[in-house]
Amino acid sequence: MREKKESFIINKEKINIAQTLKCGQIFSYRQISFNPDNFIIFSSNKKAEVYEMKEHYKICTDNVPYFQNFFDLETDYEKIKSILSKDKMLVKPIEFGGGIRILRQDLLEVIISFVFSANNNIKRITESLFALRQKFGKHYGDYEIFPSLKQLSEITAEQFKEIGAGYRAEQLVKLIEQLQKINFDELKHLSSDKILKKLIDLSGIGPKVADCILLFGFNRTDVFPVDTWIEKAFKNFYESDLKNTNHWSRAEIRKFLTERYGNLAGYAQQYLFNYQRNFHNRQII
């Protein structure tokens, strides 16, 4: 029997949910068509409706702890946003996107939702996921939830194809597989480079997904993942400091970004991506 559908207050002080929900960490939600400040989200087998009021959203959905950790309400971002706001390249990315919040979603979600994101562009990973949901997912209510691990494993390579997988569609049958077979709590306890190393010995997982999914699923601050906005971002940004940025390799800048930031590399590179991508024709510095 499902619960009875609560609601919860989030001060605008807090967050900007437009920004959370569009800075390209996650992919299963809509936007309510009667209003575009209003959205549905759905994470693992839950969903919540936001809608934002002039000081602050209500958020409405029958599972409220789940989804006042999902927000990440007990970090201080304000804290974080004054230790970046100290180095000159991040203020303007800070500026612009200070309504940011990494979010806590479910690990298992993120795992697949970032291998269907390589070399993909966002509408089609969404439609994918939401297509997987729609055909693989229990239907629970008015919804379908993300598929469980056993339910992935039903899934062939064809089927990952007719929703959009493409080539992808072979990794992620081998990838569940290998998923089966690990222990994810045992995981959660390594360091960030162990998992890493780990991650990418799995089917469909390179450096910069496997940095997404540290950050995004193991909520790991210390890495950076770097892709074509951040490669553009770090020639913007940090060309005036450092010379023949133009010749880095993404390694190489992963590496220099995640020393200069430390355990806050993972704010940083969100508040980096959101504005190169919004800003990418422009002269930034």
The other form holds:
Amino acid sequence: MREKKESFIINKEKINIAQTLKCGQIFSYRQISFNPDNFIIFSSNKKAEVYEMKEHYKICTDNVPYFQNFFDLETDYEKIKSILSKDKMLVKPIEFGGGIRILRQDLLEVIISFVFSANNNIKRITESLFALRQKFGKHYGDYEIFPSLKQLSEITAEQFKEIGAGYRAEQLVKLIEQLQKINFDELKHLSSDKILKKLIDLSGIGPKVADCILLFGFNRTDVFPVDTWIEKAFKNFYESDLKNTNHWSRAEIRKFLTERYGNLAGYAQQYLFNYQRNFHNRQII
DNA sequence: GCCCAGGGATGCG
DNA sequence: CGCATCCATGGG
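May I ask for the structure of the form predicted together with the DNA now, the form predicted on its own having been displayed?
Then the entire complex follows, led off by the chain already shown.
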């Protein structure tokens, strides 16, 4: 089977694709060629190639509408950034990562990916997820797609361990069983808090992973996932301004930052995560 | 050998 | 509730 190739253009003023891919929201992409701004992106059962031109990106794909939605080009980021920049803590993060957009990814892929992410690092997560595609995803054209829920349900804990899932293997098997009983179309109409509670009941999903699923899978921006990088950013940039300099738990940091940024919390989180990890710590890739 | 990585499950008070 | 401890795995 050979997929037909089409393409579309995105102006560089709308997005910085390298920043967008490297800010921790997605694991299924690779740099292609020597140009550090050329990528191949896999999402669910689709792929796109990104080529950097002088003033725009050329996106080559077998599914133009999917990737036009994927890059979320309609959201007014200039407005979001102008509001968030009024907070002095976000001025430099937005300056550094102002080309970031939060992608509209496939929900199932986000759920599975972020269960792998727990107490793990991005390099290992990426390798495990590519192995998951290659071993258990169906061959489609010249690449492997992300496994469907049915395909995932046939993977054993032993097989999850073979791709580096470690102690998350049993969690994943149990989770996939639970996912088959959930109606996600019903979930999509609930408030973020209510979805959060249902997600946390699932195997392998705690408060942080649930927040990531809400932000990247449900595109809810009123949540603020707190991981080790956000914890560091909080200590670096916020804690000195506070009266209570005792140790803040992740739950307390989350409450503080969601109340501070409201419906724009998710965007603020991405700018902060990116700034802490890719600028201050220089942990590129 | 220790510490860390986009933390979660479990048990104990 | 909050908290401590344990959990695979690879890199620094």
